[in-house]
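Quick heads-up: it's one chain on its own, the form predicted alone, in structure tokens.
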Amino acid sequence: MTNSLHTEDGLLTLGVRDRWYALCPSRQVRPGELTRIDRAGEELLLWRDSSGVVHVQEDRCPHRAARLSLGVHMGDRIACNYHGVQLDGDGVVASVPGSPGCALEGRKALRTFPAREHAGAIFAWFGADEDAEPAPLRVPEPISGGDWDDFLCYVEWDCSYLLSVDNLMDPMHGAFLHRNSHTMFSGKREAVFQIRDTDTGFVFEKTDQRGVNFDWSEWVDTGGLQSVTLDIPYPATAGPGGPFTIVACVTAINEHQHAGFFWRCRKVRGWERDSWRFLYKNRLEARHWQVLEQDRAMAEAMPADAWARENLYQHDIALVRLRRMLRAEAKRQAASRAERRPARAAAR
């Protein structure tokens, strides 16, 4: 699995490096347990130490490559179940019970990914250089706290993450696929779009309609985290407050599956916040899941060669731009890896 990360296509389909990726909801990593997941071409072990801090490490014992996720949680250490080798949260071998004092003890031998928890999710930094410091985790304003409130919706879909990115940067599908929903039933069904650059990416928007349907989406790359932000107008029955904002991050599980994180946000305070949270859990959430299910069904049914036989038009210029950006970065990183490999081999 890891070898494909040396190629341009592999990095494109599994995710470029030097980025923070959302891995899973925080609730999936329970105290005292070892959690195994695959994300962005990496086989990962997640666990919490005695203070609740989450650790993200390669699921591979540095001794004989056994799965650490089959091991034992020891509070502030984990132990491989094969030969009892113990490791701490920094990836350092704390003890080799079968051979005390051996050279493996005290070595940082387990790949460990910098990790953060925010807005109900666990994020990890996947660096091109495993020893380099990560970029700061900068999240979009709607999930940064303050006057904003959010609910995290988490999904796992059987299709490439790239198809979900396409879907998020395609506002026009709202007026067709979601035409019978409670939020996207009105407005025009034809449009001309434009791209507007921002400091962290670009906005793709209709030129003659805003605040009526799914009318724009924004690609945001903070230099560490890639996400999409969009607004959906709320009807009066959705209670007080402004439009319904979605912040989305998608992370490849493998080439054919991905994890999706959809933070459903609203800028509300005081009693309006309480009102929205009550309405959301009791009336709105089920409706939003229906809309998301329409997206899932469409994305999972796309043929494997979808990109190879498209006939795009003006509404798809954001997809074209974003695909070029992602491929260019994948190409640059693959070339950089190829240059570093001979140097690493010579150093051994």
Given for the second form:
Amino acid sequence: MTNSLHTEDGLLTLGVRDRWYALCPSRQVRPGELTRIDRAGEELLLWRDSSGVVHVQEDRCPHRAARLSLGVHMGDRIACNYHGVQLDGDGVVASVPGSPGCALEGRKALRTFPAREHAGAIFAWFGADEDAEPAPLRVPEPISGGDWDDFLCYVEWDCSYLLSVDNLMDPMHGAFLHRNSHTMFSGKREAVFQIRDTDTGFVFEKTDQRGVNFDWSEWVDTGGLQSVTLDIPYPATAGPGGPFTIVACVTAINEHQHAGFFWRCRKVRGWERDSWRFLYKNRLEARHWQVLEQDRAMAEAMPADAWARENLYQHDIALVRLRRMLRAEAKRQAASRAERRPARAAAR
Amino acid sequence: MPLNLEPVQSRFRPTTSYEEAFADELEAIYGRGVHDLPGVVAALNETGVRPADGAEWTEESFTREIARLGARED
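The form predicted together with its partner chain is what I need now, so please give it after the form predicted alone.
Below is the whole assembly, all chains and molecules, this chain first.
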């Protein structure tokens, strides 16, 4: 499975390394349980220690590669169910009950991914060099708290994460695919777009309309976390507080499935925030869900070779730019990996 | 691997008939462009929706009730 991470195509379709990726909602990893998920080309085990801190590790016993997720949660460590090998949250072998004192004991033998929890989700750092320090996890302002409030909507879709990135960087589909929705019913159905560079990426925006429909998207890569930010106006029925902002992160499950994290955010405080939260729970979440289902139906039905035969026009320049950026990074990482591997082999 | 799709992620219980009526009234009031606190409270008092004790809405009782209804559930 991880072999494809050596190649440019593999890194592109599973996600480039040296990034934080959102893995799953925090509530999906319950105390005392061992949770197995696949993300970004890695087979992962997630668990919380007795103090609640989440650990993300390779789901592979360093002894004989048995699935640790079939093992036993022991509070501050886990035990493989095959031969009882015990591992701590840092990936160090704490005990080998069948052969006490053997060389495996005390060794950091299990790949452990630096993990953080933020805004209701678990994030992990996928380093190209597994021993290197991660970049800081810097999240976009709308999910940083303060004057903002947010709800996380988590989904798993049966298509490549790259199609979701395409969808997010394509504001124009709002006026067509979502024309009957509660939020995107108005505005012009033709537009001229421009790209504006930022310190962390770029904004793709309509030149002649803002605040009416889905009118702009921003690609944000802080050097640690890749995300898309966009605004969608609310109708008056949503109450005071202006448009809502979506912060989106997508993470490959494998080459043809992905996990999507859509934080729906609004800059509201006091009773206005409480009112939005109440309406979100009772009315808006269902309507947002219908919109997202329209995107899912479209994305999941796309042909596997969609990118092979396209005829793009001016509205697609953000996709072209982003695909080129992601491929260039994948290519650079694959080349860097190829350079390192002979050196490693020689060192052995 | 089966994929996870949960339409409702912001609450962990069904809505009540009171919440349904309250949401309908609020949306209708907001839809008329009334977005200020005194205006919302006055408009609510013209509707049939009342707090549990049946009293008239005040700004204080409305903000308290909407904080309860909008509380984070996770």
